[in-house]
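Just the one chain here, the form predicted alone, laid out as structure tokens.
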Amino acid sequence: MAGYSTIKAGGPAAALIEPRSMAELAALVRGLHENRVKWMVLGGGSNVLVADEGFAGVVLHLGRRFGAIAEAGGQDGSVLVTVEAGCSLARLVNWCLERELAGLEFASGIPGSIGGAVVMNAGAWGREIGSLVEKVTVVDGDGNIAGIEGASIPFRYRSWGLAEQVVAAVTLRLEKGRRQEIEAACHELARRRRGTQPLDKPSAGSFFKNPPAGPAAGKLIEDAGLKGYRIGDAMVSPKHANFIVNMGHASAADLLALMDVVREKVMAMSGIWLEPEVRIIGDRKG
């Protein structure tokens, strides 16, 4: 599963599907359900970490063929526009740049897809992409297709709040914008993330949640005295300490083993225990 991820490490899993249609992952859903056979989502493979051990099961992975974007009408200055979960947000942010839509500015160089941002409500800049919800079509654990409202999905930190359910598409309301202005965000922001983060190395991006009060995580991992702290090729990123990179070969044990590390010498120096951002996937041994 290493070719999946942002990271680059992780070990095999039993099969990989990538469905075409929201027919076909409905169907491929209700099949591996009726059958009893394990499996899991996987989009743009930014927030995620398989085990060197891998995954015994089936992913459905969601990529560019299920990433249709389409505008779907709106009014008083507001434009809604259904993208399909596999659509990136690079793509995504582009589309709307073209049409002059703003609101999705501060998604800008984060990686992953569509999808994945509305199932970790992904945020930067004080933004989350929970605010432009209208609307998540899923499927249930049963094949089922349904749409559920944007305002009835709870929304918190790094979380929609729900389980058991594919995020098959998204409709967002944004705002028409003016394209100079808007283009000027993106890279104004794109500008500040290439300053502060390890861009240049394979990561999963923030490797942890952000404590619900007191410094943030990388504030911690800094004052820990771990940034360059390395264990094979995982080392945490001496520009961001909240980014463990991948500095060419590491193993996802070589980067779980970091992890491990980091969060107990944080709870030794502030009694604080981070919490991963990342999900591990699979069984490690240990």
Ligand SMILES: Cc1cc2nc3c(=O)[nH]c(=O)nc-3n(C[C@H](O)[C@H](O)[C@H](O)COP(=O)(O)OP(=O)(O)OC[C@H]3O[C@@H](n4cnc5c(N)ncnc54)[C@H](O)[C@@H]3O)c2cc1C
The other form holds:
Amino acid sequence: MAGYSTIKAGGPAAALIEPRSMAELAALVRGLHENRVKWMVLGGGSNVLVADEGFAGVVLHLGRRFGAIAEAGGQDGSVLVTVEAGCSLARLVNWCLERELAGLEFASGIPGSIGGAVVMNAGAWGREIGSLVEKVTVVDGDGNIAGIEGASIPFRYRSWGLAEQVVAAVTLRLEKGRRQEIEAACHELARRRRGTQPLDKPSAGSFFKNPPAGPAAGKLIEDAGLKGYRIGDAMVSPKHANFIVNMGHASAADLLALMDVVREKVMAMSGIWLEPEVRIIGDRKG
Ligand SMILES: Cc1cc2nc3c(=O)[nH]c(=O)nc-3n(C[C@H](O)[C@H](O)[C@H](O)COP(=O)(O)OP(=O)(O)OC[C@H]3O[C@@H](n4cnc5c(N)ncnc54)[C@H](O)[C@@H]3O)c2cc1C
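I have the form predicted alone already, so could you send the form predicted together with this ligand?
Below is the entire complex, every chain and molecule, led by the chain shown above.
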């Protein structure tokens, strides 16, 4: 799975399937459920760390083949856009820019798919994707397709708050904007990102969630003296302490051992037990 995750580590999955349509996806989930096969969904792999032992099940990879975007009407001066879950945020932001649709600028520079962004309630610069979601089309564990109104989704910090199911498509409510302004905002936020994040090294973004109160995770890790701390090729980024970066050939075991050290040292220093934002997948031995 190293090739399917931005942190570039992790062992194999038993199988990986890329559905190309909603019907194919629903039939697959139904078949896997009926045959009691373990499965999971993967989008851009930008918020996961797969154990070296791998994942003993089927990975349903929603990528470019599951990435159609279309306008879906408008209401009260806003424009609805429906996008399949595998579309990358980068492509969607660009598509919106071309059509002068505003609202998604904050997501410029967040890697991964729109499906992953909704499940993680991805956010930046004080905004979150959940605030734009009008409707989500899901495939439940039995393979049934259903629609969920955005207003009924209990979005919270880095979670959409619902039980695991496949996000197949998302309808966002955007506003008519001006190309120049949208483009300028995207460029400015990308510039700020480049200035503060180690974008030249493989990572899974912010490794830990910020605690509900008090200093941010990065500040706690920095104050624990851990910037630059290294186990094998896994390192706490000297540029941003909440990024654990892969300096070349880090194994998932190295990355997880570093995660443990960070949590223990921050706990000893501040009494705060950091929770990973990154989803850890597969069976970790030891
Ligand atoms: C350099 C860098 C910068 C980042 N900056 C930010 C940031 O500013 N803000 C932020 O919030 N995040 C950030 N991230 C983290 C990450 O990009 C987001 O969480 C992103 O939304 C994850 O999307 P993904 O498709 O890659 O999800 P994946 O990593 O593929 O999956 C993440 C989780 O979502 C589930 N999932 C994925 N797709 C679906 C689906 N269609 N249906 C059901 N479940 C699904 C997976 O099973 C997994 O549990 C950053 C990551 C990197 C590497």
